[in-house]
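Listed next as structure tokens is one chain, alone, in the form predicted alone.
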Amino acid sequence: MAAKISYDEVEVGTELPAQTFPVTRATLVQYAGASGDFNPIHWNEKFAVEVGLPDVIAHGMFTMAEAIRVVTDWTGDPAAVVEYGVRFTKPVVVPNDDKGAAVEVSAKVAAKLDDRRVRVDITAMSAGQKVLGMSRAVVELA
């Protein structure tokens, strides 16, 4: 695969299509099985509250993975992402109801770099709070 977005057609400030990703308790159990991370704060409400959390929270790496999907969907090639990093600022709290939570992700091109690469700044929000800080990806474009 190769990125479907051309470096020459992208400007600083270009906004990527925003997306909202639902997160339910079932999603967390599936992620726990795939990742091997069965920490009870991600599935046991009683335990999560006992350790000082407001409720069960999503895995940080799951949240990080959902956020980068805005970039990989835009480029059309996950391998176009050559660097990615975040700071975990707030947890995604996932209630035990039929709605769960949502992670709302937006992104924009913040800088054009050498070698047909751009830096994309990503904003991830849940329940009105920024859940990832300093979320940035370097992407190699066509």
The other form holds:
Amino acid sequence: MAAKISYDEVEVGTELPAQTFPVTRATLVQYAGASGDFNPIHWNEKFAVEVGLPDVIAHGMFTMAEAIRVVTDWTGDPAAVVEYGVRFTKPVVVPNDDKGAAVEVSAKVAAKLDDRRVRVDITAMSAGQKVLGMSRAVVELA
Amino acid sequence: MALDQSFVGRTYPPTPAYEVGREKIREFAEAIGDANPAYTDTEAAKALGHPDVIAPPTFVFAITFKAAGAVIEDPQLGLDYSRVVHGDQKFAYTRPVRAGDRLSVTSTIEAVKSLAGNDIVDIRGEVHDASGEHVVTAWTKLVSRAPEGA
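Having looked at the form predicted alone, could you now put up the form predicted together with the partner chain?
To see the whole picture, the full complex is given below, headed by that same chain.
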């Protein structure tokens, strides 16, 4: 494990560089194939509407995968992440157009723990709504 | 339908080993648009101290969720999977998953609850490598929504 950020350099409130991740229908088809999650709510509009959703929605695990990138891009070594948890609060709705949707992710150091570890709280928004709740990672820094 | 509380603590047999392929890791990293070289370039992974390319943090979910199928499809538990949504997900890592790993998952039902007509099941998946060392634990909360009008 070789995080490029030093524990001594960060404080409670230190903000990680925010990022925005685009999501189109093509993204979801690719993620379905790579993850093996072929639930039709992630690619079939007719099916999604029939089960009460507004439209096709992104895989929760896709959103979870994007949100932690703000942390792994910050540390350089993804192995710095020793714990990561989220609550799926709202779906990311992905319309069938050129733009699709966007997941905006920001994060900040919320606590300094023992053993050169910090707790990072992550915020993920799409279309003005918080899509992940209780989204936290424990990260071991250099 | 309220689920049977006696299932709390039930552990299912370890799954047959899943072999982690480097091209599967690459495919996953590309699908999430993540160009971190630790996922695709062995030399870059080694420079960080890893013996081979590693997988993104959430990669292992595909393996633990498949293992959780034993719980979800257990007819005695009686979960209505057509109404299931993913509530929470958490991982705790001893080390990252890497190419060449042969991973086995042992699933345990940690909690079974009924809240406002929703059935809630918490499943813990312990992931071990071929030498029996712990790699990661995944906690998955599944919520089976109450049928309309119930």
